[in-house]
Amino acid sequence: MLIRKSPSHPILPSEITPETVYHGRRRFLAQLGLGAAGLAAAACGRAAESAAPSGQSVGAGADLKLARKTEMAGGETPTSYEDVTHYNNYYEFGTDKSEPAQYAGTLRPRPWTVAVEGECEAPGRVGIDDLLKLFPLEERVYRHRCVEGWSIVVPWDGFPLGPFLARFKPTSKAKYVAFTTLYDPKQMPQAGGVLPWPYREGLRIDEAMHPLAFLSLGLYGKPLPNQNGAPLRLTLPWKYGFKSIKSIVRIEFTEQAPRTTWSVSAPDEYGFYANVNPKVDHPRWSQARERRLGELFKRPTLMFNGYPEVASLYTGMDLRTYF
């Protein structure tokens, strides 16, 4: 006899992804050759039950020592820890929002090394525990907007990207910064053929040096859970979330614009810049409004996600062409 149990965390109406977004993402992944099992989970479903704690990173129990905390989300209340850690895009651990928290326990965030190379005078490798000692850790409460139309507010813990990159002395040829995530089929058996691996992202160097660009090692005062990109991820609050690459293992200074995963896979849908812009719709859904997890009604999307201080980076650019 089948016994139905009520979920410990029932789905709220505000947490249900719009049907048009769900099916649109499914169609795109189907075109990439995702199998039937993956198609069933390809877009934006949310688990009705809490995932097992196996998704937590190694040593995640200890609180981080934060030198300061800065509110940079207009006074908005942070999204619940449960939603932030159980509603994730991390396709290496499954294509449904609930799957990364369930399956990311296979990721081993220790030991971990980040290689920094390319057009710089002082290339090198840095261990994750050494990273924790390089700069005072600070907490920044940022808005986070997904290209799929949902959003959250997160207290990220880490340090600015620019001063970290400057340690490696980029040369005058360094016009861009390329980032690569870990890809290990043994640690990521759910990855399948959804995207070309490893996941890659990139920025112009002036974007990377902007004070808002942030390297995150934690959230809510604790080390990053695996599903949120342990042990090190990028956080770019004025760009759509897919630019904030997770589980970084390599950073390279380049003279030419790097090829990035989504802009290569679907260049008509996912641009290199990916700045949050309510006036530029995704081909399959509007970007004018967004659904904040935990809220009943949609809200207007803000230009640059509410961070106008980055606008000077794009002076003279047609943001519809360079989307």
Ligand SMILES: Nc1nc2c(c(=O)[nH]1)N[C@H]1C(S)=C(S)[C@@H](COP(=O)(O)O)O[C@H]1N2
The other form holds:
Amino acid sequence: MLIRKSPSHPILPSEITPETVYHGRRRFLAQLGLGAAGLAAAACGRAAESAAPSGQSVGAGADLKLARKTEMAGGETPTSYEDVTHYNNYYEFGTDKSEPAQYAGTLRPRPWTVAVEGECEAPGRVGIDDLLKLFPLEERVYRHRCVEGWSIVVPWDGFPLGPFLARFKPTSKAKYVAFTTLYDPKQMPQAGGVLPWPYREGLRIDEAMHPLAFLSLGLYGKPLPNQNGAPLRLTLPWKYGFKSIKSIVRIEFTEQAPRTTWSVSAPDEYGFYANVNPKVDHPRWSQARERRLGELFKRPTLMFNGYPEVASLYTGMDLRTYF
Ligand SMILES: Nc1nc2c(c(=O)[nH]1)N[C@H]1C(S)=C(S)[C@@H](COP(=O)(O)O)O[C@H]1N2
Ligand SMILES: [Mo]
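So the form predicted alone is up there; where is the form predicted together with this ligand?
Next comes the full complex, this chain leading.
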């Protein structure tokens, strides 16, 4: 039986503290090594402009202003907003697909700060509202394939991960990048003991710098709903979904490969690389085909989820060993 543990508490606008007030504009600019000119060039307002296809009902919240839209799902139809936001994996809010939408209302995505540290010359902390203005916001329509055998197509809003990481000047020792999700049992009362918290993920630095690696701040032209990883998450379309870590609070450049939640919890089932590969089956299920939400019949799964441009990252690696 499912016991409803706590009601959800939507954030009131009065509780939102602007990050600039919180941390000080000057200090923020200094930490990023940014002058006023750099900021002006990267400026991006938040005036109203809907990115949702007409007739599509999209949740509340101010629209994001998108500078450009990039179709990277071969023209495939985006999955409905309803499915993208009500069929989720976010184990901190329960393991059933319907639970994150039900319970993630307790997550407070503002104020929010991301710490970037480790092997870099310019470590720093960035508030979410400043992050939203760092680069022009781009919409990327990407396929997303979960290791469980379902998939969706999502119009994500954000910017490429590489240029963001480069601002912190990683040193030559930065061979990997580690990412950590918030863990606050008060905001995540459903988390329980199913996984060791906080949720952690990692990438090799060249994977993180690949132009497809994306930092998402919204979807369907709106700020990310809590259940999709508000206020910021990774989107790595050529990898199984568990690599796309949600609600990031910390990014660390490391010399050694970071320990990641799923590869540590079940190393025979989930590898560090987790590249979508129809030829390498999971011990409990085939990866040859997938169910696209909203479709009746299964479709074949594509190598690297249909993003062959990442193949050169793995030249010379046996993808059965490095799964
Ligand atoms: N912190 C955190 N991030 C996470 C997860 C999670 O449980 N916790 N689940 C992952 C998995 S398995 C998938 S498939 C995607 C799901 O993203 P979506 O709910 O936005 O579709 O988030 C990934 N990121
Ligand atoms: Mo997943």
